[in-house]
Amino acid sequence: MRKYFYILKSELMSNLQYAFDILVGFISYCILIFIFLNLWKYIYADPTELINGYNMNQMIWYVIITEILWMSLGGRKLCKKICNDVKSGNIAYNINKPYNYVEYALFNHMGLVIIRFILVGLLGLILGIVFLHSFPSLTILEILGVLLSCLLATIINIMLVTSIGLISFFIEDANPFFWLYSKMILVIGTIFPIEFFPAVLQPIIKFSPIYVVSYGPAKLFVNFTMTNWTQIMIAQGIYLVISFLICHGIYYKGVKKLNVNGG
């Protein structure tokens, strides 16, 4: 495990560098929000006004919290990169080193993302305050568990795209997946919460990614009680194993492959 962490600190060392072009990057990050913040300005005629359980400011918040978690995550960078290892023959100079690849992948791309974090995550905050005047009421305790989730929903994120990725081992490029992925989260997870969407509807997106990787932390972050934490950590738990098999079960079928074409 000391192996990874010293993969994680020279990535993070490495993205020190380039924090400030990272921080310009997130100048489409300060415009969404601003568009978003007229129009729930707009929809809601009263801010205390609670359209399916939310009022302005904790919308508003909703989508700030999960452009964070998206704007950081840097998915479609780690896809690309796994794609181009895989096609190059890259990929394969990974395997005799004395490291798993999808945990290398990992730990990796977890130095950009905690860079990327603390500095969008800086920057949602500031607009938050600055245009609304105010924030969650938060005690330090439920801040860390909000933390968590949004640790665990960047960890299990990673590990569906580095799944997806990986799918180059059996067709000629997986991006377009990514993208079909990236809209699913983007559309139906960052803009409006589960309870906006119909009844029927709910239960599948429960199901699905979205609940962990985005809905999840927002939730906490604007509503926090345990019982909607611990449903979140369970569900959490559950697809970071899930993804966890999916991920190592592709990366060892694809290297098979690899090994018995004579790769």
The other form holds:
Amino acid sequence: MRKYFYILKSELMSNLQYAFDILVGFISYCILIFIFLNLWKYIYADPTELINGYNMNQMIWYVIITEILWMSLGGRKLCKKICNDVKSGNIAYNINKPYNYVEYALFNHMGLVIIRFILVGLLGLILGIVFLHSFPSLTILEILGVLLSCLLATIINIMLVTSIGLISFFIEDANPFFWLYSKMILVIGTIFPIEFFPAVLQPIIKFSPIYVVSYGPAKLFVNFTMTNWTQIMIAQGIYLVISFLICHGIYYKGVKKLNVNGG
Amino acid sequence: MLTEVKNQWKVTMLSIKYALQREMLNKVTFFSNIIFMMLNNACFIVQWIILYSLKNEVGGYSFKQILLLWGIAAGTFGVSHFFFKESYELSETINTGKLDAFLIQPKNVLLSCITSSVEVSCIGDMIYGWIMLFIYGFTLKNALLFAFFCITGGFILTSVAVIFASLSFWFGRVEIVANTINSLMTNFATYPEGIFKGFVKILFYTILPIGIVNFLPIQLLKDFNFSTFLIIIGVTILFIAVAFFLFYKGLKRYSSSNLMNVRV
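Next block, the form predicted together with the partner chain, ref. the form predicted alone:
So here's everything in the complex, that chain up top.
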């Protein structure tokens, strides 16, 4: 395990050099929050009105948190990197190293995600406080509970995106699968809480990855209860195991098909 | 003059044709890119179904008008990114000296450069745009106007990309500014104008001409007005002229990097 933490540390140090570039890249985050602020202000005639159990501030905080999780993930970059590793044959250099490629990809990418999460997290909190003049009432312990949920959500997300990238073993370009995954997370998981969907769809969404990678942590942030936290932790634990198995399954099946031309 | 335009048109179309042929080498990837882009766009319908279940209109738009707004946004984005993909990489092309390869060509440098490759997935955007028009209401008048606005909008988006990328001739690495402007245009384009207030609205008709690209065409498709139609044509010509002017003005300052580059 120590070697993976070393990979994480070196990637973290390397990305720290580009913190400013990363921050500039978050301009689109600010734009999205601005758009949703306007949209929800338009939808909520009265900010204290409750729609599906959420007031206007809770809705905007919900979007701020889900967007922090999604923007800090850098999923497109990860998927593209894995696709390129497989397509170009670069993966051959990783296979013969004394580590597992999937774990390498996870810890290597976490080095980027941690920096992005801190930067975009601070930016999101500042935007929320400036625009809404409020902050959800959370104790220190509850904040730690939310952060743990965010960490698990990110690990599950990385494993799922890695699995999508590894599809490149079987078809040339797996990026279109990532577009679909990202839009599914964005539309169903980022913009609205599950309660906004028709009752018939809610149980389906609760069993989907959206519940653990997006809805769970954001719901805990806007309305923390011990019951919710326990439920979300159990769901995240189950998904962690499932995503780990899927990712390794695709990897081992794909490696058997690998055929790299020397050069 | 006319022969020159005709020749330039022929060369530009050939450049796009060969770029498309390169992309079609792998048929599975080619078609999956198109289909997945259409599905990708279609995902957003869910967002609007939910919003319209909360309110009958959003920003003064009916549900069908939102679909049409998405159609125009996808159509204009598709035209711009398919035919003129390299205008979005122009800043890097200038900074890295890759423009050298286009300077030695006998035809228009800017057109040769920005049409040198195509973005296949944008065919999916263009098809999606037409599907949205069919859902909105297909008539011959709507179809002609829609096609026309996709072209004018595509030209404006490309011109904005060229204008900001051309600043690289003077200020060097301006990719961040150019990318931010392009990202702003794309993000705002799919939300109704009515939800925004104040200063942002002014931006929509000046530095970020989403109003001309998206919002005015929606108005015209609902209720045609000849003077607004002329405004769209006039602004499109203006943006194209400014893009060409700035690029060629800047090109005089361009110095080669002696980059060895092979275009196959």
